[in-house]
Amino acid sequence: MVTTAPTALETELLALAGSVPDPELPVLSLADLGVVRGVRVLAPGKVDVELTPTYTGCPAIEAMTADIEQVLHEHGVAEVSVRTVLSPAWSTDDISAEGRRKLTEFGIAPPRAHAVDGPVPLSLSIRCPHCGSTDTELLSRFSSTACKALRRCASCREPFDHFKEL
């Protein structure tokens, strides 16, 4: 895409193709997840999308592109195009706080934030969602997607999903 400063059209259909929920955790928004990462319109009525997958081979990325063609489609735009690209790669920093404040209510602990420049904190630990603890454990990498491992409690001994740092 051409790296011009969005139209206010581009800007309302971003929001609009970021409102879609994420199919694999609903609570979640495409722009609370980070994947929508720009809209172009090319001509009336013509409207290219860039989708960047959580990671290659996203079973997901057809869902989502699916219901950002729909909703795009429902305001009036005829023709909708959904590019995946790969280039920069999705990381778990491209979750906005919203994105991570809503996993944590959702039960789902969110991936640690890092420090753009400096020091790689060395802080292992996961936080319980349900009662804040630290002291947590890995009962099995991957959970109900490959993006989240299944943790436990020590504390209170409710299991929770991690969503995992990339």
Second form
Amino acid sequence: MVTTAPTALETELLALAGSVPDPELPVLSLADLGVVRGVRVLAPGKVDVELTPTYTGCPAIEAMTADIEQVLHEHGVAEVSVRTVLSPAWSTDDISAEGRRKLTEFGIAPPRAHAVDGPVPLSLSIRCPHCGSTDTELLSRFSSTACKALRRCASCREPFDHFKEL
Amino acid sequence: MTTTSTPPDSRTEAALALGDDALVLSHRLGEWAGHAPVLEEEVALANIALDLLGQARVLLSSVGDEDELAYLREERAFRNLQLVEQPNGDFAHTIARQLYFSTYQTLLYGQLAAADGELAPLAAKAVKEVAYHQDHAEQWTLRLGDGTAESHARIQRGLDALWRFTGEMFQPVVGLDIDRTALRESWTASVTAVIERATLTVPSGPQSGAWTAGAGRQGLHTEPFGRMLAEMQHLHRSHPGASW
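I would like to compare: after the form predicted on its own, may I see the structure of the form predicted in complex with the partner chain?
Expanding to the full complex; the earlier chain stays at the top.
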């Protein structure tokens, strides 16, 4: 756990690790997604990175780990260890405002913000990323990946993915 | 080959029980690949399986080598509920199994997440995932029950056939510090509400057979489990150390 304030080098390396694109949604960086929890320099040339999975079974975590290692190696860090941490659990609220904008631009309806813990929210309207209509319907709770649901817009008739609230 | 030479401690027992539930149900749901009634359900069941597999990996890795535990244990060393090892049957049968199990898992993880035990971090994460599994099962129970005479009859058959495996969920597990009375009451209330809304009948028979009570958690499994394990393990056992 990081207990002291990050150094200038740690801040720089965190930005580098965060710049890695998400392997499944390459429009988003890992920083946009909010999955890089911290970078700590343990010794010169030796760095520890904390990464949290979106879903427990997310298969992208291995690609993310390899990509972070590569970008830090290229920056001259000899030894990089990427650790997966579960707690506190990642939430779609961790996706940045910039990340939400990029998702919409990419044709994926961004997750709605959680107000409180509770049952799966289904009632608030979800806006079509293509035409902006809020008249959309759920086709399937699970889509191309576990984190997305498949919806259809009743106005423009286009199907689209919705990043589910988690 | 067994991987435990000494009696497992309570932490191991709890992680194996929950990890094996997730692993075995994940494998069963994976069997739907290429067979689901519609493409959306093909994807949904695979995604649910993937969530469960991720949970299983965390749980099994916390007490040993995940591959050894998954692929090299004999049937009697598995601690999963008999409910999750039951064959898929038709789609309605699978949905009935999903309704019973995902309701249990959501309530169980909810309790564990609220407590301060070793399983709390995983439970806090997984409870949000399984809430979607439960929602999926509930919506399908409603559609099938309140659908055609055929779909109604099939989901009722599934609910009835699997009812006798539900009592085991409320048996004590060493190392799992939960309020089992509250778990049972909440589970029964939740499942009853969905079944009745779906115009179906809550099964009335016993929730465990005389010969099966709590048996999965003790390593006693039903006959189809052996064949499932043979399929799940044969590649790893035939080619030790093989990788993609």
